[in-house]
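One chain follows as structure tokens, the form predicted alone.
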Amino acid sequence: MIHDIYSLLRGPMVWLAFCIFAGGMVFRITAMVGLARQKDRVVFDYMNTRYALRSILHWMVPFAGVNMRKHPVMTLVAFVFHLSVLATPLFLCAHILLVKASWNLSWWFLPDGVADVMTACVVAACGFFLCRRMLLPDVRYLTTASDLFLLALVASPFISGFWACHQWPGYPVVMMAHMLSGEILLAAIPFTRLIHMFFFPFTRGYMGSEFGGVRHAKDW
């Protein structure tokens, strides 16, 4: 029984997450290209690479803009999650030889006490940010229940994760946990708060834009 359901979490449902991903993000985009158009007719008339990508490099960098040097902790804090929950599940030595087995594909991997380190980094990140989600009168007025499901399910694939990895007591279904959780949060990215992070580079390339090419001014 644990076996098939493990072949059915490792195969159908992976395929079924990344179709969901994928068929989401292309309908997202879309949407949203369509929607930027039917809002401002000339909005993609005046985008300048130049100062597109001087302000999504800008951003990228720790503590450049005004608002990250005003919030020091929020800002390391936010630069290490998300530095960790990118690049642990893409460079998880376990992560690369699933796909090794399965397409003859590999490249570079963490060692294993860096990944422990990172996985660690964004349980505690998670932490941190319900807190303030908790504590700050502000923060808390404009959070919902979404909110704070979706640092849940940030959290979940790391968490089992770490479990499995260590194979602690019940490692084995923690493991069906983990891969369900990770499938789920995949489809959930579309259609979740989560798209910022492929929505980021089109809305800083828009504000750089407008900043830089028609008020002649920085967005930071």
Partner chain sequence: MTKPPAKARPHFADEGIEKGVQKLTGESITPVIRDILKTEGGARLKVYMETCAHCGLCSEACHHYLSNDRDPKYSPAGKVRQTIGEILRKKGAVSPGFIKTACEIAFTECNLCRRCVMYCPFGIDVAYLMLFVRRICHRLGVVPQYIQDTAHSHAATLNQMWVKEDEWIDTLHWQEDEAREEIPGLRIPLEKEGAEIFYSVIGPEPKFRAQLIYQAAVIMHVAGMNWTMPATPGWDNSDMCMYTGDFEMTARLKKAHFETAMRLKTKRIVMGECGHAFRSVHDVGNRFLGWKTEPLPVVHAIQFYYELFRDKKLTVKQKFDQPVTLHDPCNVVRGAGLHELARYIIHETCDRFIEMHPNREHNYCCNAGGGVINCGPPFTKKRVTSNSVKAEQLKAVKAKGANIIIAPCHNCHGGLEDIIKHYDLGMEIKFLGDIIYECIKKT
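Would you mind generating the form predicted in complex with its partner chain now that we have the form predicted alone?
Shown next is a single chain and nothing more.
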């Protein structure tokens, strides 16, 4: 029974999650570009590589913008969170060994201790975001149930992963929960607010182009 569930989570479900993720990403971006072609031609006319990159770069460097300096704690947490949430799963030794076992592919990985710290950072950052949502009136006003659900969705593979990695009680079940929650998260990205992962370069780039090319002003 455990073997069946495990091989399902380790095999077909991974494929499914990655296919939904990649397919969803391609679908969302093509649909968006198609819609823009139809109704927002202006976007293509004003998109400007230089100004788009200028803006994207400024928003990807911590503390490069005025608002980032105004919220130093949020900036720090947000950058550590985004770095960790992307890098930890990609460069985790255990994940790479699974890929190695399946496809004989491997790449550089993080020392386990670093990965542990980064995972803890993700979970702590989720806690921080939750506190912001609860305690800051303006953020609380904007918060919907879906925002809390997404926070939980993001945190769960990291919590369960950390739990499983340290073999705390309930190992097999937690391990499988880790695999499942990771797969759900991956598949959910294109169809939730997590889509900002793909849309960021477009929205930022377009605004950077408008500010740089038309308005001759900074947008950070």
